[in-house]
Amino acid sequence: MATVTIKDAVKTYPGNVQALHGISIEIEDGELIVMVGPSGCGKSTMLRMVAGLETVTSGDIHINGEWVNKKEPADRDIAMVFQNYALYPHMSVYQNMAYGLKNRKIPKDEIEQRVQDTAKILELEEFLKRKPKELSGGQRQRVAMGRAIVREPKVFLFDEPLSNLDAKLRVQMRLEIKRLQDRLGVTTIYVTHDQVEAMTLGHRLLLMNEGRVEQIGTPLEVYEKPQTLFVAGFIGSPSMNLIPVRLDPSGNQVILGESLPLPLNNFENIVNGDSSVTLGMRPEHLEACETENALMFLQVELLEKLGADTVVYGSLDQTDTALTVRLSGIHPVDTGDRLPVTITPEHLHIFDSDTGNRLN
């Protein structure tokens, strides 16, 4: 049990490779985080820092209120799966697991009791004696999270521990990992660049983008209210539709493209020099509506019917702005057709085009 904070955290590779450019973050005791961005981005990086395996070029890391900068990864207290797992392949799972005890110098019977418990948790108990090349992808990653259960740590690292398994699999495993949160309680810090594993697993969320945090929140928050240009895009899918518009004086309207003006209103307290913004609407916000009710109208050019939802993809009338809607159920609508949406104005986002910050 323990607390993690990461103090404006720099690292920079040799070669002057700035992959962190000051990340801060403070994580409370049994709180699963976890750090989402896309590939690049610099997670991994984060995530080895607070192992141990990489070292921190400035800013400080503590682990349950010690600092730890110039720990080695043994003494830190933390575990840690792999993306490709890492087990050792000439052990059994037995021994994969037993290793990190072993040369703790716990007592053998201590062991042997531990191991037996987390196979329980696991299922893994009838697999014990093999060795990892024969087990398959998912039971792989079975043992790779037991090697770290069993351990006890204060602190889980998981450098996207799902991304080598099947679809199906990845679900059950998502599953599984949240159960096993929820149950052990243990400080959790989980790496993925999937979206979705990231909204249904996390308590809270840091997004990251090119070394720096983009947003630190829950699921819903983030969802909500993104607080920058790219979390807007990056959360969601399909993800939300951005579309650079001018906001008119009066701030009734904004105005897309030329002249073709949406009259939205909410704005009134947005201030903002040129008044160029971004606005952002999420694809299962638009709905269909009556003609008469209309704020747009999406020209169709493509459809997606998937039976839950019907993805319809098209251009704003009389422009070439692309627009996706996502439409709840069946929906009788063709390539073609002229269809009327409109949006309520509590699910606008209205975000600085330069800085991409929220302005709403």
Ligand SMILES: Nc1ncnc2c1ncn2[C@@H]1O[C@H](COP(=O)(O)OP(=O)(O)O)[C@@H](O)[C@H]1O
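Provide the structure of the form predicted on its own, given the form predicted in complex with this ligand shown above.
No partners, no molecules, just the chain.
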């Protein structure tokens, strides 16, 4: 087991192209950290720097207290699972899993024991003699994971391992990875652009955007209190409604459009005067209500009836503001309806429109 410390990690490519701008995080022994963000944000580059597959321009990486910037990948005691599985097509499942151990001169009987034990954990026993081409995508991914497990590394690194699988199989494999990490307790860094994977797998999330850290926290901390507009819009499905508004000088309400007021808890100590801010409301926190209790009225333009939920898209009365509402269950609403909705003040998020930072 091991801790991983990343401090002020910078990556600059030729032509002064900076991919990472000082990434820092302390990863505890046995923790599963998910690095999440849109494609091109630098998360895979950061993972490859931990693995030793990319050089560190500046900053420090420590594994279990040991500085590893100059260490070769083979000397870092890590195991990496790639997006494309990276299996040897001419080798059997057994040979693929045993290959790294043979290179390390592990005794044959110990290799046999490790491979058999790992195959049992991953339910691969009946596939050990097969070649990768004879396996499904999910089975190949389990073999790639098995090849990492048999090495008994200090740290697991996963680089978008489920992105080539169909939706149903991704759910199944997420559960398997979660159970596996809970069982083995190996420190794990997992990279994905899929927020569902991030929310369900990670003990903590590191959200990245354009090579910078936007927020680090538990999945619930990130969901309930996003620290920036980027995080607010990235985490959640459907994504948070983000609406430019004016904050009333009293701090007791915001004004949507020209004259639609929405009451707040008191924010007068945060922003003084008639300031422009961005209001965030998660679709699932907006509730349909009786007309007399409505704070807003939504002109319904489009519906997604999902069975467990009904997602309503439309625009607010008195404004041209688009709004998405997620209602529980099969809701009796139709296109063209005028839907009364409300929301409690504690579910409102206020951001500085210029900096993007959270204000409340």
